[in-house]
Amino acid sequence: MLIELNKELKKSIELLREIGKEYLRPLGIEADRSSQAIPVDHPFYNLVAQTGFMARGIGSTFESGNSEKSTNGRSNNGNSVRNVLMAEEGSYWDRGTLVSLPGPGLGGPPVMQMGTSQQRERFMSIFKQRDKPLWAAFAMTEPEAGSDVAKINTRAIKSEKGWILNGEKMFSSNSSRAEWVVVFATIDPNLGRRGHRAFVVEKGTPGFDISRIEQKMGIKAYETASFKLADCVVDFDNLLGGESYYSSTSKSGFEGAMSTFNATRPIVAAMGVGIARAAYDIAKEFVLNEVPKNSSLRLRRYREKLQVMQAKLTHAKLLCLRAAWLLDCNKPNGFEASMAKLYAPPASLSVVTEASNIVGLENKDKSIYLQKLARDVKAIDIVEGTQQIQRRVVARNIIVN
């Protein structure tokens, strides 16, 4: 695996390191003291929709799973690693403001993977204006389906108008104020994988209804919401893909979910790794400069533990970047996905817990920045599927294989 940053991609990544001193943090602070995420007109987001970052940002850039591969057998363009190092980077400095940020968010992927090249134009192209801040959504989990994504039971019946969904969704961040939402549903429970389909239902169509914004402990800067759909009616043309797509005896919608998910699981992951990250620096930062250097076996405990640190998040690190670049590689990376995912969350809560105790109360401030840095990690450990999820997965590869 070799990965060479190009000058767009350095450029783009202090750019955000840029923003995130600047914005990111500050506005993912004032969130979680203040327990409401930042507005929807806040100027902020304007900003980053005048700078183009809505069809730069996170996820954005996904290309189509179905697209030719290039004269040298990347289909992806790169843009797997581009967003594992973005995502990385902008959570070192606040993830709740980075996810809260306009553009398709993890809408995106599932669009690119298994939307028709016209339903890519059609959804994604709205991103590229610069006039509004827009975002877009995924909703998969369900109140009885958390991350058995294979039970979920909002069902999809076709008629004469369009297709018509019932059920509920949940923990699906931006939905309150997205263009447009993925919906995943089943034409029928009974078929099991076979009767997923995913579905673009849009802003406004009756029987979309937003029924609460969950209160979080952590990453409070972007909502989290759930919703029901009460006879809501999609067009077919929003059905992503097309009926093309889908067969009888295909498991077409069900693999793309999963293709989805090992398009954004290292993201997720690479996640955890910046929020840990900006723990990890402060604990060196505080024996560096704050304890006193008489202290010499305290210092030689400290150092040993940063260590140890930074061992965890550099194996975690090359763990997302491994998965992102053989899917760039238009290699299958289901099972480095969930092994990414696997151990970054709990390397990275380690390191910012870690981090709490080397600090200690000897330093107010930062001792209250590492704790929030602990709530919003732990988030990670569910995101994208749980852990136990994941050992499944990487339990089944290693059996097979």
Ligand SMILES: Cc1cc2nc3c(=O)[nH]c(=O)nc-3n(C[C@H](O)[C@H](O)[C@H](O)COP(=O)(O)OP(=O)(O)OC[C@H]3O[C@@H](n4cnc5c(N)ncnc54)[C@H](O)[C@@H]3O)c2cc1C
Given for the second form:
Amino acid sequence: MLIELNKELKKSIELLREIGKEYLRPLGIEADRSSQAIPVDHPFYNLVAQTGFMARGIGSTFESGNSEKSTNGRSNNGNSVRNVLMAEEGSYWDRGTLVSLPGPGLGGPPVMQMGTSQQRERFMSIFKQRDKPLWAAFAMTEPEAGSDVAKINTRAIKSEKGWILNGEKMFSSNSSRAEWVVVFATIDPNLGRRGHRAFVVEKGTPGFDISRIEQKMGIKAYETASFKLADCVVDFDNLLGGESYYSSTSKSGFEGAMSTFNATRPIVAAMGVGIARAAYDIAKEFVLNEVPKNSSLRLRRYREKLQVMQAKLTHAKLLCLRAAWLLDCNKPNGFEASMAKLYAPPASLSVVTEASNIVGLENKDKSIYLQKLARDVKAIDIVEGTQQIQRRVVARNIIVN
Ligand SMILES: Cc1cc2nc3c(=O)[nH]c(=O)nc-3n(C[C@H](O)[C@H](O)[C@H](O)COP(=O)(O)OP(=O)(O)OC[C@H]3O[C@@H](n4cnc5c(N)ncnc54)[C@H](O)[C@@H]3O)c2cc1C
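Other form of same protein, the form predicted together with the ligand, not the form predicted alone:
Let's see the whole complex now, leading with the same chain.
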């Protein structure tokens, strides 16, 4: 695997670094202090929209500007490595603010992966406009279906008026401010995975009601919400991929969701690496500048710790890049995506913990910020499938019955 960053990507990362320093981190710290998400009308979001970033996607996981699918029907368009690198850099500055940014977010991948060309154009092109910030979201998780997505119970019934959706979704990030949400539902729970369908539910559709904003331990800059669907009628055209997508024996809504995860897991894993790199830099700066030079034993111990932390970060990042690179090559990457998501979150958590151990309480500001990073990094282990679930996927690939 040879990854060379082209000029455009280098420029994007540099720009993100500047935005990160000036906006992402200060806004994330303020959200953490106040325990409030960044408000929808914050001027920074207008700036993001005006600069065209909603379509280019600094926070989004898929570039929305290009609605063409690649020849084999997959839609990564060579962007997966870019998305991993941008996610890592953005999360270095603040993962909460990064996820809060306007754009298609986690709603983008299923539209790009499963949608028809008309649907991709219809739902993604809104992010090309620059006059106001817009969001989209993804909703799979339900009160009784988190890790085991096959158990989703939101019902979709076809009627003359369209598809009628009934059910409850939870932990859907940015759905409280989204123009549309991709909702996974089942036409018949007895069909298991084969019954899954993905619908785009648009803002203001009667019967679609946000019921709760979650109180999170960290990553406070964005809202994660629960919502109810009560006789919510969506157009036939809002069934992602159309009926033909699901009638093919090789495809189902479940498989669509899984291939979405293969794209998003390396990105989420890279976010953990970004958070942990921020902690590593704080610890390194502390060791270089604040530990007395005559404490040779202490310095040696810290240097060894920093070396182990650095190795973990490098290892985790390479796993993310490998999974993304395979996707960019249109090769299967489910195993590698799960491997990255299995390794990076606990490795990132351990780096943040070790940074806290090094700094201790000797530098109050650094210590307070490290506490925030420890709260932020925990969620990385949960979203897009927990460590235990990734272990199952990896094990299944190693031991084939
Ligand atoms: C901040 C945040 C943002 C999120 N954003 C979104 C979003 O935008 N859209 C969305 O749809 N969802 C979202 N989620 C939900 C997330 O995907 C789920 O929380 C996750 O899939 C775990 O599901 P659960 O919380 O129901 O835990 P459970 O599935 O109840 O799991 C509880 C524990 O049991 C373990 N476990 C479960 N099953 C097994 C098994 N078979 N073998 C071994 N261990 C097992 C799990 O690993 C976990 O440790 C978000 C969650 C968080 C925290």
